[in-house]
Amino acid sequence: MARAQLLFPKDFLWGTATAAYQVEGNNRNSDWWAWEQGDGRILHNQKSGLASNWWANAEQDLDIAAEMGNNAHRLSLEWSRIEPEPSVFDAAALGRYREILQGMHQRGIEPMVTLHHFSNPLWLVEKGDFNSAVVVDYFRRYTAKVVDVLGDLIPKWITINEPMVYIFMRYLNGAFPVGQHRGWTGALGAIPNLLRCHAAAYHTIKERRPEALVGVAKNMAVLQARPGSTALSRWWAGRVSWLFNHMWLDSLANGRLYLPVGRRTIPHLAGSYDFIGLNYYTRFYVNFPPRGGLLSDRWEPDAVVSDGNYGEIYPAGLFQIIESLLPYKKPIYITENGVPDKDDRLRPSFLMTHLREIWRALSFCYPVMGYYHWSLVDNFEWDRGWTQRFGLIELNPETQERTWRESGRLYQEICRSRSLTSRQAEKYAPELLQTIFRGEAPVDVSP
């Protein structure tokens, strides 16, 4: 078989993903911090304790990406740290962000930034948290302090990551912390307050940060009713993909809030995002009637699932999502995209099927900018904690040791030749050379 090679552009994003929360470590004014504590909530009991000890230590898995070849890097910043009580912030904590912020752009890294990923500081839960209109004056004096501080090391921002995916864990499914409400009233409640705190964070960075550029990461996912379902499952699949795909992206570019319960606008957000951060992990059958559960866990007999039911991989989709952002018109970032796999067996495999499909995107002039893979390292994987392990670098919390997988230096080898060839198919997953390489020739889709 001739050798194929399927080339990226050259100023394409290489990159991986973390959240502060997950790799930080001690981040004791969290709300999770304080979740992890009670009992049964964390699978096993487990604990985050120092996490992947970011905190103390980013710098050594810096110099891992580094020579992975990524020049790019997402990662968060913890509120809690950052302003650990009302209008009090610390200066320390701003200090190491630009520490390690600086360390990202020496490595020749550009970081890409998330204001929210999932965690709160304890005194804005006791306050309401997203429930109470307070926030958004809150979030948006937090946006203006990190930008003010940190801005000038920051190109490219997300102001909160997995809206859709907060409200139903936190408030209709309970594996994140719980506030003051619950259920549908809590959610109803929290989702307008959301889009509020993401128009004031965009407006705020692009008045003291004009040539930034600010979205949000959306996680997307394949809901389709199983084969053979009756017109009716298939429309009803339909209406829950729009509400948890693509509601919240309609509301920012039409600035309005659709609901069942009824529509409204919002001040300043219609069209305050210059690109979409796409998060692709799963497909999902939908169950109707919904008795059981909204999605199905039960897979059809060739699917292949990743550790602890986490979903199936699905390659496929990650060009069907992408074709249906292409009516917004704005570039797509892969702001994450993994599995868990602890003994690295699928790892291989996903990593190049599902570049494989962004490629073909690229093919066809689709605006995929970069692909920050999740993650680098492993980390504590909230309600899951230690058992799903997503790192392209293997971590023994306990010790702290990091050993690449055979997956990083899969990936190191395509960051660094900007390409997917047939002769790392042949190393790694030689499986796919009869599928994806079958038949290709040499390809380059740089401009």
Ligand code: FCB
Given for the second form:
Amino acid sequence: MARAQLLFPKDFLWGTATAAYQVEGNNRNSDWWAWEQGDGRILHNQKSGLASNWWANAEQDLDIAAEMGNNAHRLSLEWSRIEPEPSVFDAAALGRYREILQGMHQRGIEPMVTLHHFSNPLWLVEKGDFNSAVVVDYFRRYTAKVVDVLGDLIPKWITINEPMVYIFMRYLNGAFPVGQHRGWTGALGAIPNLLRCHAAAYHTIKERRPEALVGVAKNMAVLQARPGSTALSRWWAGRVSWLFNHMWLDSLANGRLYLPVGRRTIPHLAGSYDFIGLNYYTRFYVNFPPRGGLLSDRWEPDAVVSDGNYGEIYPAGLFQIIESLLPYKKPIYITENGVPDKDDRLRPSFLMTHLREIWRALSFCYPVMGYYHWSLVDNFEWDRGWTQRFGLIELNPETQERTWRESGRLYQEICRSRSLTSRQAEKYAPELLQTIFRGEAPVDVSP
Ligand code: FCB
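So that was the form predicted alone. Now I'd like the form predicted in complex with the named molecule, please.
So here's everything in the complex, that chain up top.
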């Protein structure tokens, strides 16, 4: 019987991704903890509490990741734990991170570490955080400390997670602490400081560990005009797409700051990245005039949309965005990709169809080096609380009990075989036998 196997390279990294605040629990010095206490900020006023209990026992999920056949994991460090007060570093917290990182190496899992993933120490917020130039020096010192204490265990680094999402959610949309603080002034003030923080961290790491690879994790979405729209809408969609998707990377590539108030050069920024981390989730339509917000959540009638209206499932967009990154001439890691899907209805096919786009990119010799699925285990999804479940492993936050989802088993088969196969489709997502494996295996639809 004909069987299809889409094989990936031997050195491809198969991982999952998490963020400190979302999994560790009890991050009481963080701006997010204070934010959560306010009424109406998190859906149903849910609390992160123990989160996925990683501070006490990350190891149980690392065991699961190893069993899943993962050889990589992306995690972040909680700055507010490491530096609970300005210039006071907590040796015990650094020690715990050392233990977790060693635990990864012992299990054959290569860490990729993010220095800033949305959360800040409370004291930094009091100092104005990214709206104040002091942040750059603090970020440099925090990075230096981390590299000195943990650098021998960290081959790959991400400086800042999703800078444009952070700016949007924090300053413009108000869903992140401290809530629509300073609007456009805040947003435009934060962009140059975030870029300076990135450059400072990049050079701090490279001076101490020249062999380390340092990049960013950039959320990119397909942003396009609805088919059949006016030329003006198409032009506008192109501008919005550049602003959200490529402006940040263009700044990193050539050191320029692009803001409506004029262009400037940021010292030591040009070329300060060794790879691009791509976080890909969805596609949005953008229309002009922008009725009901910048992005439209009115999907096409045949679109598959995930839980909580998180967005359309659009695997082809992953390939399109990978192609849009080729001019930067850097290795690409898919540092996040996933779907909120409590009942695991969509995830098996989501996994296979997105990985198939990566396989396609590899068949063109595009430099995609690894894939980190968001996420290993259900975790605290920021302002959506526990309502959006991204885990390959299901978590009951009350009992901390874990249950493998079918998609976890599927990912295990994929990682272990380094491939997508028609057998996996038969078992986990039979509808794909009619699409990506068309003609490769007979479909038995009898009950
Ligand atoms: C990304 C974030 C990550 C998680 C996923 C679902 O934008 O980086 O922390 O919230 O979305």
